[in-house]
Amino acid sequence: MRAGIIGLSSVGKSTVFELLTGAPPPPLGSRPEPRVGVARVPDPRVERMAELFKPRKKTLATVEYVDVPGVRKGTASTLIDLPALRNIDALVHVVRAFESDAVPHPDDTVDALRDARFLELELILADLGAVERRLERLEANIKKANRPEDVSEKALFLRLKEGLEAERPIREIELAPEERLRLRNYSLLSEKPLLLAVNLSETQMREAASFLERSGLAALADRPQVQLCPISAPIEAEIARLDADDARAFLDDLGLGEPGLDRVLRATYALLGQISFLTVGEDECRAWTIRSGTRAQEAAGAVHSDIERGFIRAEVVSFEDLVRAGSMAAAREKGWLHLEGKEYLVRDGDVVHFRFNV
């Protein structure tokens, strides 16, 4: 699972990337380039299972983030590094809402709603250019061979063009599932699910919900496949320097249930319809990432292709029931562990042991 982090310059985008992934800052004076890092998705269930089963290691689900150099308005070059955003599954747009004399806004004034709309329009314009180029190629192909698949694709891309010209992102254009599937080959950016990560000051963070309503960002995010997540880079940087107890006390003082970066990770996960199932054993306790609605045999493939190929049955117990029972043997005795076939839809938090033969 891969997400691209985008934003205007001086919004705290790279700071968010570094805090999410643990990546070091780039060397001073180095040329801005895309950076890739991996963040672990917090999951208290994995921690609890590790306490219960004492495995040699524990492994959390991960999200790969690509940090794209900040966009500067008014430049003659392409505003968005399109090659760096190929093969991503979602976009995280870091939007600046904090004021700072030390870090002036490139436009002199801070307006989070304005900036969010501006970059969305840039994504739409980038897609419009790609769609127009594709239509030119389709026209040429149809003149040569007039294949039915090219004719149907032309009709699809004409609908996309119409929507984009009306400044509608592709994610809001009504498309059939097979049409969405066809678009995967084109990496159209406004088709990707979007997380607006609003970077607030510590003061703003104390009243984040009311700020998001007043600013108009809450209304902007009330659209298909768009989510809103308030964060505060200064708070996150402070938490990163504290031990667990002090960090908890700091969050409690601010009235926050969890670090903002945890919310970013969970929101990224949820945007893409991802869930986690768990496996436990002496060697490892692990969370595995699959799409919601995945059948048991396909979920087995997340662990290993041989297990999917030789799938026989899945032994399944919910995380809650396993914790209540205290062991797999006790869960079996209580009738809470059940056998499922290949068509079983794996649920978030299922603890699964696959039986297979190859």
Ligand SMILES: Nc1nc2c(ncn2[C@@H]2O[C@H](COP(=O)(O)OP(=O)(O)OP(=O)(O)O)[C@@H](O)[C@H]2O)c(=O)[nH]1
Given for the second form:
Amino acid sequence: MRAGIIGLSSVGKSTVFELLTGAPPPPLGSRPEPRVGVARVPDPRVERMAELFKPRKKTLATVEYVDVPGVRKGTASTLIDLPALRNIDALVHVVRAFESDAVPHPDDTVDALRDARFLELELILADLGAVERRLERLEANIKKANRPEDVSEKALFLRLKEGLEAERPIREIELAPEERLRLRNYSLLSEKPLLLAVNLSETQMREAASFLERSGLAALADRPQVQLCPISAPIEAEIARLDADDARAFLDDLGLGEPGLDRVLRATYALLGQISFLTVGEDECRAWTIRSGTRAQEAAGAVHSDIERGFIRAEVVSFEDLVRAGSMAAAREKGWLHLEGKEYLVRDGDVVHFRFNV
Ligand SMILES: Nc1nc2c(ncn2[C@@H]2O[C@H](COP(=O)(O)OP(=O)(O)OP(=O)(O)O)[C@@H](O)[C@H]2O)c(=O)[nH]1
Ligand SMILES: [Mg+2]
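Show the other one: the form predicted in complex with this ligand, since we just had the form predicted alone.
Zooming out: every chain and molecule, the one shown earlier first.
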């Protein structure tokens, strides 16, 4: 799973990226280019399992982030680095809300709602260009061969064009599931689920909910497949420096339940309809990422393709039941361990042991 971090220049994208992934800042004076990093998804369930099983290793689920250099207003017809955003599953748009004389804003003033709308329009324009190019190609093909699949695709792309011209992101255009599937072959950006990560100052962070409401961002984000997440880069940097107890006290003082970065990760996860199942043992306790609605046999493939191929049964116990029982043996004794076939739909927090033969 991969998410692209986009936004205007100097809004804090790279700061957020570095905090999420632990990547070092690029060498001073180097040419800005996209960077890829891996973030671990915090999961208290893995910690709890590790207490129970004392494994040699614990492994968290991961999300890949791409840090894309900033979009500069009014410098080119397409302001977004399209090649950098190929093969992404979601977009994280970092929007600046913090005021700072030290950090210049391309418009001189800070207006988060204006910027969020501006970038949305850029995504729509980028897609409109791609859709128009595809339509030209399809029309040429239809003239030559008139294949029915080209004709139906043309109808689909004409609908996309109409929606985009009305400034609607593809995300909001009504499409049949098979049409959505078809669009996966194209990197259409306004089709991707979107996380608006609003970078607030510490003062704004203390009343984040009311800030998001007042600024109009809450209303803007109240749409399908859009999430809103307040963060504060300086606060996150501070938390990253503190040990667990001090970090907790600092968060409590700010009235925050968890670090903003955890919220960003969780929101990215939720946006993509991702869930985790767990595998446990003395060797390793680990969280694995799958899309919600994945069958047991396919989920086995997340662990290893051999296990998917040789799948026999899945032994499943919910995380809560396993904690309640205290051990795998006790869970089995209580009858909380279920044997499931390949069609079983794995649930978030299932602890799974696959039986297979190769
Ligand atoms: N005061 C303040 N400064 C910030 C905040 N977030 C980032 N900065 C500063 O703003 C500057 C730009 O931050 P970056 O993370 O490099 O921004 P960017 O979006 O990656 O910028 P480009 O890649 O150039 O588009 C840096 O000097 C940061 O230290 C914030 O929340 N508050
Ligand atoms: Mg940057």
